[in-house]
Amino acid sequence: MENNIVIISNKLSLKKAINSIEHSDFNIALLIDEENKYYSQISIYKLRRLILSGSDINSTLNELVPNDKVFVFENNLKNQKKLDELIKYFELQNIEYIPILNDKKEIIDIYHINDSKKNISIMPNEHKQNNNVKNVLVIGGAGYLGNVVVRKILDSGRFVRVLDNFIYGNQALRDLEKNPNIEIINGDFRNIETVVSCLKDIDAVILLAAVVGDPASKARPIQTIETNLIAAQSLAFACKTQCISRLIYASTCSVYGKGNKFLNENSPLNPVSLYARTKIASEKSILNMANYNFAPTILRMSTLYGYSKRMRFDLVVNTMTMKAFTDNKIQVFGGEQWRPLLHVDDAADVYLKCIEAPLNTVGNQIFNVGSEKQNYQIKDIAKIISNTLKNITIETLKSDIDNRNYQVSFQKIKNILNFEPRNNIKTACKEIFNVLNEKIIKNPKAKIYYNHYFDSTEEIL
């Protein structure tokens, strides 16, 4: 049989069965008994529902899953009337893949139900997927990065469930509300009941929701700990409990704080803010939960830039571009500090890559996300924007208000995920400047565009 649907023993435990399916190309498994006879077909979603209903993850499948009573034997393929009856039954049961049995009830082939209507032929390649991730939960999907990630996943043909408390408004997803492949839920992921309900029938979780940035964390320290640490830990535990292996956690390169050399994923961490400390604590907590059925991925993000439907003007490139537009001047505080930068669209590509990559490649891994070509000193960022926008004045002020200073190595993500950014500061600042010039954003100083205000009342779009 030339397919990758897993065929497993009905004596396998619930926990090991879920893991076997997650490492296959499909969301189902065919069960056989000790005599190699076909027993039943089960989806990973039904197995996870068994966990939620209180079943022991160490129970064997034959204790939990009933034996199928309807089969397609090889000789049924010659009887069109009988075949049509069987196909109708499978359609009503929402069964997509049909095992074909010989007279000993052994599986001799597997067909896709759509092909069975065409006199059944070997399952063609177009019915195969890169992996079995069909349904993705994006927590924080209405945010600056989140809405871009959501669009990438939708474009890949997958279903997306978004959980967001819309603290900065819901304008970023309004154009997607009628898309049949998206479900948008207004809720706070600090509520464990909300989280557990949102995990239903989900294959992968992307956690973007957080109190993001040093100013925002200073403004709301208690909320920062609740969201960035306690809620993140609870989510990870919920994923582990439901045997959802893929949790992609958005961390930050701010965990490095200060460093004189190129810093890789194994370099010492030197946080200089509450924001960075909560991210480090969450990284450790999530990775410590890893086991046979839980293989999280940590993405340490560079400082993002570029236009997004939930725009931010509290990021260095975006701020400088906005100031060039409103004041015809760019202010640089200090200027010697190094930062790794990354366009928001390129960042979103990485989350899709992690979903599509084999779990063995990205599970239980930490990746710095960015490009060594885009390690910049703050003063050089200002020069690029000034030159691109036709010699905008640069005012340099002595300041140590932000003492983060780090250059980062991105060799790991380049080698393992073949990631190379496509965007740069020049094109991004031009796009942002045009958005402002064309009044797509009317008031760039409104609170909605700054994370530390936690306010959407001045939303003007």
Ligand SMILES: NC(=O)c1ccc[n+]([C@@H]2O[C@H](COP(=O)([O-])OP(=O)(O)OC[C@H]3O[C@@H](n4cnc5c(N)ncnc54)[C@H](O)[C@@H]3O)[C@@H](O)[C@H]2O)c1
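Note that this is a predicted model, so its numbers are computed, not measured. Numbering follows the first chain given and starts at 1. In this text, the rigid core denotes the largest set of C-alpha atoms whose superposition between the two forms falls within 1.5 Å. Compared with the form predicted in complex with the named molecule:
- Annotation: Cα of Asn415 displaced by less than 2 Å between these two forms, core superposition.
- Positional change of Thr427 between these two forms stays under 2 Å at the C-alpha, relative to the superposed core.
- With the core held fixed, the Cα of Ile222 is displaced between these two forms by less than 2 Å.
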Given for the second form:
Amino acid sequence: MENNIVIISNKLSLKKAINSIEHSDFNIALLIDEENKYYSQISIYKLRRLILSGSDINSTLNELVPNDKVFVFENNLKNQKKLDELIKYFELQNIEYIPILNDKKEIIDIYHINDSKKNISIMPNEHKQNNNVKNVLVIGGAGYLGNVVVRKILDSGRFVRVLDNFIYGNQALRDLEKNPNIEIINGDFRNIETVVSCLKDIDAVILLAAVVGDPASKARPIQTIETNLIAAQSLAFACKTQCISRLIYASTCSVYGKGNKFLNENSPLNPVSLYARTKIASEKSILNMANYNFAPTILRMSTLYGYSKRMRFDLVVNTMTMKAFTDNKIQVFGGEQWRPLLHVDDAADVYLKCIEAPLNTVGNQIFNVGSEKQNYQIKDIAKIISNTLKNITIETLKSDIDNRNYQVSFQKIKNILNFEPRNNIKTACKEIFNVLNEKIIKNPKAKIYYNHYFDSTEEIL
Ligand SMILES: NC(=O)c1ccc[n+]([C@@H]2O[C@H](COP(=O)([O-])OP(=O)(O)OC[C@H]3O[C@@H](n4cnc5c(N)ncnc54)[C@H](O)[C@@H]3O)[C@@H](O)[C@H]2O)c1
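Could the form predicted in complex with the named molecule be shown next, to go alongside the form predicted alone?
Zooming out: every chain and molecule, the one shown earlier first.
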């Protein structure tokens, strides 16, 4: 049994019981009778209250605490409907730890009510499930990924509210300003008052806003912690209290950091930057808030590439393509590192899929987002771009500047959301090359295209 919880006899005296629980790391004890049958559970606070209300400290627990009336048996785990009823009961009773019993009523496992790793369902009831999402709040909707997500949701016929403080300007959304189905709010989601007002009438929230990337978070560590960690948690809490069950949180495969195995959602995390550490901490705290009002989804995305109206030239494929255009040469630093890649348009599709999927398939879940066909070594990305754009030389430099190294499994998202990307590096690098060639972007070296400068000065086009 994984959970280190105190199990004590219901024949213990009140005094001894308090003593045993106080010496454990937990506040809760499960009580069993002399035949090892589960009897009930009690918290240290309830036991103390018994003393305050005049109970004799030498009375035994079975004299003071009634036998539980509702139990979860092993076979209940197979019946989703029955399980949902039981979970609702435990939620209402404020019971956090659920003992799972065999047919002799012995405890064979303990689930935490919020434990997303177990197969126990803590889904909202029909009313709260809200499988009909009409109004979506996209925080960070003016960003590289954000503006693509916003367009997909608008195209699906939904209303979108964007909250963004336009660190990199608002040019990506300018053509949408007159669309009656979008409301664009210039505000900072570190401000809780702004967040709460933006949640009005919203059915689902997508959180993309962050200080994004290792260099940017290194340049502004305090802003990174405020945004990626504190504000993300406050937002999740605000969603939960307003019964907005769907929060889709943009995380990153960077959480795997330095790992050489094939990594799935349960693999150990080994972050190598503040950026990745703040993402991990938020993932954990957001998932821990799950209850029947709140069923968040965590999307650990591959490194994105491709053209977007808020362009970033600080992402590996985009940088290499830009260098191929400006210098006829691609520089590779190291090159042996593995990295999963995904086109920004394919990533945006996943957000729409998450909004449209029944909540019980995506709620309380972590998904790696990408495709196993697009796990590349950096040196091979350079080769593909150089071969596609022709006459581009590759210069390889010894370096350990970026030592992230991970190959990722995307089986879960393929199986559950039937996700398979439609784009690839070849077509994306051609598209970016054309954008530069046709002077849609004139100066790809301008600071606005690099997150770590935090510069919103737009190019005059
Ligand atoms: N681009 C990638 O390769 C990649 C990979 C994995 C995960 N992600 C995640 O996807 C999300 C979006 O990334 P992106 O590449 O679009 O980055 P981006 O920097 O282009 O977009 C972030 C947006 O959030 C806004 N923002 C930042 N702080 C804010 C605040 N306090 N209040 C309101 N708005 C704020 C910015 O103005 C910007 O428009 C991020 O959470 C990132 O961690 C991105």
